[in-house]
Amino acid sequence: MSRLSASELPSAVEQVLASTPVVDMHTHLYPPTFGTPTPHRGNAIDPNGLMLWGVDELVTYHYLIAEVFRAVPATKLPYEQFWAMSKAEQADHIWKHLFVERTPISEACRGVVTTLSKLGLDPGVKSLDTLRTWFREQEPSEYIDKVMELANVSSITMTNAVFDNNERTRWQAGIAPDPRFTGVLRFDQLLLDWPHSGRKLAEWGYAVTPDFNDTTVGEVKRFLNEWCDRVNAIYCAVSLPPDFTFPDFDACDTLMAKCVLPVCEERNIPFAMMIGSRRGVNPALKDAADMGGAADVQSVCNLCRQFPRNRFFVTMLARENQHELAVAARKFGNLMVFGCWWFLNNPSLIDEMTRLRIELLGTTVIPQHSDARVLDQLIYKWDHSRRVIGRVLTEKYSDLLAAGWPLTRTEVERDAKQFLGENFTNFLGG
């Protein structure tokens, strides 16, 4: 078996990468099945519909809302201005005034652009109408198929929301399987607002009360077995805030305690935490409105020695965290770390986190997911993303290298094959 030389190393590395294809662990993707508001070939639209795809989803991504209103801000256009505009004229306004008057070379503009040249449009473009004629003769389940190969992404693990009223009555009323797409239970309402999540569970037949005896306690763990029965959950997921500690013996704790870790690890599926995110700072901006913060890494460690039965997926969405976290993971087999989240997505510190985490962890992480939320993202973020990993692992194997290691493609094939979907899938099966 041949060894890699240094001068090798950076055309093979980037070879693997973009020939190996990710199972992608998190998104807010939809199937067709759950309809789209996007104008295309074939169905008929559904205004409420959650698969999101083409030229105005991407140009509207609450990222770029937020960029505008850098660039025009509240005080020239009002927010409720904006909000009364369709989507087409929203997309209009920030192709305008981001793309057109500036230069796109913010991360999430340059997205856009990627995302264009990759399947085969124009992306200087004045005018979005010709690029919204093309996305038009698109039909939806064969745009799917375009948009993962381009990306090279094999699997789709969905976020279904099961307090969402749009999504909930949907899998209520009947959702045919997609293979290309797995389910994941998020139920955030249920542990951050239990008087509300409370009164809904009895709304929808389950015998719960305010205090957690054990009908309540039956009747609440029922209902996530019942909902990842469903969705066909490979785990359960939680976006929790800054200021979350465990134990800190609230009505958060004894759910996460006697009812969501009790189930899954009698269904043995994780337990996904997403940390950091602080929600509405300008409520004005609507989806655009949240950002983050320093979270407690000790409760995570708390978690993962109570419960070592259960096994955790965490991401943290704060910078300050990542070092304690990645050491957290190297005393808890339990514990999975993934993923660079949300405002973290950025390739400077994709870069950073991903090569702290390689020198802490080995190959034992999952440094990267999408988060999309429009289909298409799937694109830029897997291409941005897999050259950013690629310089990193150049660099460390470089230093192997040096070291004396006998490094060969073999080798580097087996790794990009445990970053990008092994390691995920292994540690689903526990």
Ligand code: RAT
Given for the second form:
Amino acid sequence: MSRLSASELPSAVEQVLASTPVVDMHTHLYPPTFGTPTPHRGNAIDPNGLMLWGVDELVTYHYLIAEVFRAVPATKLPYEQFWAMSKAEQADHIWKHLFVERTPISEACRGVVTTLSKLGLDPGVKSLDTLRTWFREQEPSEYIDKVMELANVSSITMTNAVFDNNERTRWQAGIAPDPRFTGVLRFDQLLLDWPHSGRKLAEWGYAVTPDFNDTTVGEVKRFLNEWCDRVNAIYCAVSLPPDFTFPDFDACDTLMAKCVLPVCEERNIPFAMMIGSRRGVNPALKDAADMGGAADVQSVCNLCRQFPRNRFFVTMLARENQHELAVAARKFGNLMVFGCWWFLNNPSLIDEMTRLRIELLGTTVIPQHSDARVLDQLIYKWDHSRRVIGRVLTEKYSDLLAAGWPLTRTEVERDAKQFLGENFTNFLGG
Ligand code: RAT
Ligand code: ZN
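Now that you have shown the form predicted on its own, what about the form predicted together with the ligand?
Starting with the chain above, the whole complex follows.
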């Protein structure tokens, strides 16, 4: 097996990462069976459809809505006026202020530029109309194949929000599986909004009361099991606020300990906790309203210790938590650290976090997920992340070469497969 030299490393690592398919472990993407509001070739549009794609969705990504309200504050364009616009009008407004009158230098703006360029489109246009025409000619299912090929993503993990009426009723009506997508049961409200969520369950036919008697526990578990079956969940997931602690003996912790973790254990699936999101800091921004805060890593340790037969995927939103979380993962084999979540999905922070994680955990982490909400974003999220991960790996490998290790291309390929797919799929398998 031929050894790699220091001068061969940068291009070898870049090539290997680019050609290794990604199993994307957390997105908010859906197949066409969930309907699409984007005008296209073929079937009619569904205004409330969940499959988001195309230039208007790319440009109205909630990360960019937050950014346009910095360029044109609500004192100049009140929130209600923005929300009253059509999607195309919102996109035109954002395009004008963030891409034409300003340089699109933020990560979310650059992402649109990368995506359009990689699709073979000209991002340097003053009006979105020609781009809209191109997207209108696409057929959604074929377009998914095209995007997955361009992004080199082999599997897309959905986030199936059971408390979202739009999504829930679609599942109840029956959804044919799409082999490109896998399901994840997501239920933030169950844990964070009890007893209101309990009343919802009661409305849906589960014999749940506000107290946690045996019947309630059994019925919440039945609810979780039925929905895991329905969405064919490969794991369960919640996001939690910065002040989440365990044990706390509040409703969230009781539900986690008595219902969620036992169900995950019985089904032999991991439980994902995305910790540190503070919801609705500026509610007028809707989906863009949230921010983050530092959370308690010791609570993650408490869960991993008290529930050794459960497996936990954990990502945290605060930069301040990353070192302690990586150290926690050294202590618990049932803890898999993943992704640079949301406001951390920026090159400088991906660089810092990937470096830190590899130094502490070697190859046993999942460096990234896309969190894409708009299909086409897979193209830029993975292009940008692969580049940063590649730079970090190149540096780590050259240090290893300097230390005397005879590194081969086969080893680099093996590592890339683990980072981009197998660490996730193997952890699912137990
Ligand atoms: O990154 C995002 O788009 C956020 O709005 C959230 O969806 C977050 O990723 C989450 O899953 O809660
Ligand atoms: Zn997400």
